[in-house]
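Presented below, as structure tokens, is a lone chain in the form predicted alone.
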Amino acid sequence: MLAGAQTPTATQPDEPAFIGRAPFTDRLNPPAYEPMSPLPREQFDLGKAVFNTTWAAAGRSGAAASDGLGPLFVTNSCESCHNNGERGRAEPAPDKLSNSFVMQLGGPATVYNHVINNQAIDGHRPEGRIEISWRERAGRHADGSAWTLREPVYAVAQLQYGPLPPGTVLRPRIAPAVFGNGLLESVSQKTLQAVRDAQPAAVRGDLLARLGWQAEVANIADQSAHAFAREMGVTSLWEAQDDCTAEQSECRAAPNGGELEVSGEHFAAVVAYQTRLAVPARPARDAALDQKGAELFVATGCAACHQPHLPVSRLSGPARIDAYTDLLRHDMGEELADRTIEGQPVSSLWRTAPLWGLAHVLQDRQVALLHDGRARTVEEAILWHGGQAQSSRRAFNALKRSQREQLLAWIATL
């Protein structure tokens, strides 16, 4: 375990309070995580909106604040991939995609930008094709429980900009939660140096931006544009262009919404709403599994990355988050990484994932865990876990039987 990391309980009189969760009470309208004067709250409940709001295409009647969608797209709402402030979806059936998966593309350039839209407004033909099968890997932890993990494979068809070029790097993506970003956003350069500075060298990460499966993701309002202009085709003033290349003469002669298809007014309000969204509560807990969990998760090593809690601060004062991430990048080895059209893989650097939240995501679902969805469980994305989180893996898989289930069932507690 880190050096001064605590697992979070019942906050002590010396410390910090713990800030940033609240009780879903509504899943359809998930809550600040503190409160806000009235010209706030109006600009949250206004930035749910937007984010709320399915996009039309330009000109159609009725949609004059909310049209310009496309005219390739992956999707038509922010709230569609992210539902509720939530991490993506599974996919409906083994060889459907999930309407939270994108596609992005690294490597060289291409005619199809940042990622392969799959949809398209009446009268235009989408980019491609994503197709996905799986191969199953099997396995045994040390005391002959037998485990299986689905390996996902991607190709792209039905190009109609013609093929990609040599080196093209897929990227699959399914969208991580947005709850509480804003608070990871706030931690200070100077507390993830540290972070990185106590770790071990085996596991020592790299400290780049905050957010992004890869942290690539400077802050919310890039985050946000990014979306908009490339997965929805829909202009701001942060990201004026959609994803449509110079040789896609007819996206780009297709009509807009305006000149920025969202508002600045509206731009900003879903940044304040992401900003202040708050993580779902933990669920009431048994103490006995509490403690013994908690003791699990740092003898195996997993407290290492996921750092149990950081402190942020305040106007009022400093505070803590319990996150469990500490924002870095590791690598995760070779079966995590991105890979060519060529099969070959690339990088496999990927930011520590935050586990809070996650029994609220497992309550009622399916869930899709890792940067492209394919573990079902929490123990099949630990099971994936390589690279520098190797040592980690192996401690889970020495563990007994009673002491995984222990482990798991309080993973699924935060």
The other form holds:
Amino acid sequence: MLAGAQTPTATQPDEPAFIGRAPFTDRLNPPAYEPMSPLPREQFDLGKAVFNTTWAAAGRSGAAASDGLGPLFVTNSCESCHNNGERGRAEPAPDKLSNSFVMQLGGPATVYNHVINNQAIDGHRPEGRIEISWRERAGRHADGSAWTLREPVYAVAQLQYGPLPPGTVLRPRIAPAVFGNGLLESVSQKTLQAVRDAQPAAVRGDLLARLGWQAEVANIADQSAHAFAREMGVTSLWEAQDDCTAEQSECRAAPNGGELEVSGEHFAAVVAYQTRLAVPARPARDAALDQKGAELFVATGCAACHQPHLPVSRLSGPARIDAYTDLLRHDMGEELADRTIEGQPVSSLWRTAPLWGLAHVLQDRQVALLHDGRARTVEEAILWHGGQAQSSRRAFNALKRSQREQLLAWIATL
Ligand code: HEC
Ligand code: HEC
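Return the structure block for the form predicted together with heme C (HEC); the form predicted alone was the one displayed.
Following is the full complex, with the preceding chain placed first.
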């Protein structure tokens, strides 16, 4: 057993209660994780409506509160990427890009700014088209059973404002779940520092922000403002400029949907909604599998990064969350790295992805795991683990088939 991984035990009477989960009886109408009095309830419901709003181009009559889309954008609602508060959707067909996908840009500043806006309102040109092709990789577990992975290769074509400069970094990202983020945001610096200190040196992570695939997102409000502006072209008090640059003159000259396209009230509500959104409750499960799976999760080193519980403090006293993350950033190896347009690997530092809610996510016919959605199953996601997680992945490869199946079956109950 690796040091730094807590042995999961049944809740003792003196241990703080787990919070954050609630049954998602209606998938299209996800609940808050705790009861609310009428005013916060109203704000939660308003926030959910804003999150689900389909935005229209500026000047559409009858859409004053929800106009201002674009001119350049990726999709027209938060929901279309964040899938009713869940993770982004998988691609509809094997060769198609998921509509929960964003190609962020890094490296030198470009005329395209933060993201490739692959859609535009009438009369404007989308910035370009994202192309994805797949290379197959095959290998075997220690017991001889075979696996295959698909490795994505990305390119941006039909660029309307000139080529990308050398060294531009393509940062492919699928939308993560927004549920539970209010609680992740509330984990203290001291807690994360202690988790880090207890990790064996070989897997020790780095403490940055709490949210985002690379822990670069400070909080829900910040990312909401970025998302409105960059992914939807909708301006707010917190981000008054959308993703078009000075060189994109038609985009800059297009009419607005009002000075602030999303009002202060609606912005506050959408943040409040995400802050209180519950994580789907775990399904009923077999006690023997529960015990065995949790043990294998520790024994293969998963729990050192995917921490089974973290303390949080509430007004009502101490509590715990079972998010299965340390919120720290780890080097996951070159195979998961972002690359420049020339194909040079850049950053392979990723925040341990929270595994809570996976049971619910896995009910979808197709899933898209890891930061760019390349993994079609939990097993594929594990097989991509390299860098600091390499020894853990090897321990997984070395399991007997029956143990591997137990571990995967247990993860599918998280
Ligand atoms: C076109 C797809 C897309 C749209 C539309 C979109 N998002 Fe996102 N969202 C993403 C992606 C991709 C990320 C991951 C960004 C990263 O980690 O760099 C993300 C991350 C987030 C995060 C941080 C989440 C986390 O779990 O770490 C929040 C909060 C968020 N989005 C809120 C919103 C809100 C609110 C809206 C609507 C105003 C919205 N998003 C619209 C794709 C989208
Ligand atoms: C060194 C830390 C570390 C260890 C050890 C580790 N993981 Fe991870 N895990 C991560 C990081 C970081 C990511 C996100 C990588 C990415 O998105 O590219 C991740 C992603 C995942 C995902 C995908 C989740 C999602 O939402 O897309 C699954 C499933 C997963 N890990 C399971 C496991 C299992 C099972 C083990 C043990 C066999 C394990 N991990 C060991 C750090 C770790």
